[in-house]
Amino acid sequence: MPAARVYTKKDAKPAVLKNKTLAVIGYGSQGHAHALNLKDSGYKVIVGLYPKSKSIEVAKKQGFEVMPTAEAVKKADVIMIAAPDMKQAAIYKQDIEPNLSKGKTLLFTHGMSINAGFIKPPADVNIVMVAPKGPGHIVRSQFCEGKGVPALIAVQQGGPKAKAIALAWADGIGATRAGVIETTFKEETETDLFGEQAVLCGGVSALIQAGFETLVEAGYKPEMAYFECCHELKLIVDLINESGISGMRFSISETAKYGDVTRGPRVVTKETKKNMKKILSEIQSGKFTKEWKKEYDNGLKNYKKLLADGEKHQIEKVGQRLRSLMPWVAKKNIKGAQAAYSAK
């Protein structure tokens, strides 16, 4: 397959946004930092939130007119929906849909409630999606530091004047600074759910924690197989960040290096991988998605007793303990950050 192509700075036509308005629903982690640059970019941004939100005082004090969801709606030429994909549909249904009119622009960040069906929008708006590949808080900084985190696009809807609004909405945010390349709804979600599931997190969460477990019960201390099976591991990652897996390889020792190309093909073998096709085609055929919905239309039961479950593990004590003793690290309450990002 011949490489994507990666559209620049050169290639955005900012004149398509001009004299429009553009409205951010919700102001988390990408909503914030998609309405802040697009905002320092020149253009009108405003923030759409429910009434009660605890962010509609943090948007206010950060320049933007916010106003109830539906209005603004209403008043924006682009829409971007940035909340949690679970409630996408709901708030669609509710506030946006009845104030969707021929012409305007739904933006969305990730293509999994455009490719599941939980929205349907009407045939005569344009259907774009811009994703920068990269958090929030990384969008924003970068953005300040007149650089940028390369991000993808796509047109459901709208065909070559949708694709101009999000490439003009991708350079807005500073994504053309870095790389902007075309994709598919459907590409990108497929794509996105696999690398989540079988190697980011899900993958990485189950290869640590099995290498600790072997470790300790093998009779070697806690504090050991966390610092070999998960401390260690930014370190091998910050190098394949940097220079890919050969340059990793010729950075570590050779008995490292003779371990790896030995032996993790034992670790991630042909089984290991049949599973991953498997997870791959659960995601293609919509039974992950359709499982996701049903747990989370049940109460998240299952779901928050899992990640309970993890908080447990031996492994989060001992790292815990370990990291306090390593003033270089810096220290997060994520878990307390995650609940108040929950409450807004």
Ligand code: NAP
The other form holds:
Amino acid sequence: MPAARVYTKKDAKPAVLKNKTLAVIGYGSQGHAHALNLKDSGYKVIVGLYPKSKSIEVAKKQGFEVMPTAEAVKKADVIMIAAPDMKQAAIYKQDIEPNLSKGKTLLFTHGMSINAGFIKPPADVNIVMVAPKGPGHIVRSQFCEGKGVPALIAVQQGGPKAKAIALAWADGIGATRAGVIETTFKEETETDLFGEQAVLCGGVSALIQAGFETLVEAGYKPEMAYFECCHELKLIVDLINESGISGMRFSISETAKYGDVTRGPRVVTKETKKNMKKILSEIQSGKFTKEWKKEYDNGLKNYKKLLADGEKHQIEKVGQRLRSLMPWVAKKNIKGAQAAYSAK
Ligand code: NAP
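Taking the form predicted on its own as the starting point, write out the structure of the form predicted together with this ligand.
Let us now look at the entire complex, which starts with that chain.
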């Protein structure tokens, strides 16, 4: 496959969004970051929320006109749906669809609602995606530091005009400072779900816990297990992030390198890869999305139980105590970060 084209600042035409009204529906992780970055880039941004939202006051304090979602959709030319994926279809049916008109643009930061067919907008409405490859709070903090988080764009409906809108939006949130790549709703949805399940969130959490448990069950101190299997991970990942896996190997000792290349494949085996392929096929067939929607609609019983079990794991207590001894480890209150990042 040829190398993907990387769009940068010179490819974006901010003029396509000038004098337009941009509505951000939802003011959580992604919503607050897009809204603040676009406002700081000089665009007219309004925020749409439901009547009892805890974020109304936060968004107002941060300088936005906040209104009910339906009203924001009526006023806006581009509407970003920044509500949780499983709530998007209901919000769309109730507040968005009745207020859409020809030529408006719906903008997503993840492709699931469109890819799974939960939302089916009319043919005369543009459908685009701008998906930063990082959490919302980093999208904001990087922007404030003059940097940017790379992003994916995609056009489901609307052709080149819609693509120009997506690129200008990506530029407005700072993504063209880092690089923007074009994808499709299908490719983004499937790779995003796979990455978070098999590697970034599911895979890494399970690997850390299993390593920690192996040392503790063998009689080693939990503090030692935490340092070796969790704390040092960031240092290694930072090296990989800066210079790739082989770059990381350049920095570690010969002994570590030998252990890495001979033992790593015994931990992540052919069997593990077979499981990864199964996880991918469940994503591609829609099985995962169906299961997740059913769990969501049934009140999230299993989801809440599994998360609560994770919070009770011994590594959480040990980690909390050790992190409190290390002043250089940022003790960020992620939940309060919207407010923290409000100032430019
Ligand atoms: P989030 O942090 O959970 O925030 C959701 C926001 O939507 C909250 O402000 C919430 O209100 C609001 N909301 C809930 N119901 C609503 C309704 N009926 N009408 C209007 N607003 C409503 O969500 P998120 O994680 O940013 O996810 C948003 C989208 O971004 C999803 O498509 C997700 O896949 C995508 N995405 C997220 C990340 C990330 O970093 N989290 C990364 C890439 C893509 P309250 O404030 O009152 O709760």
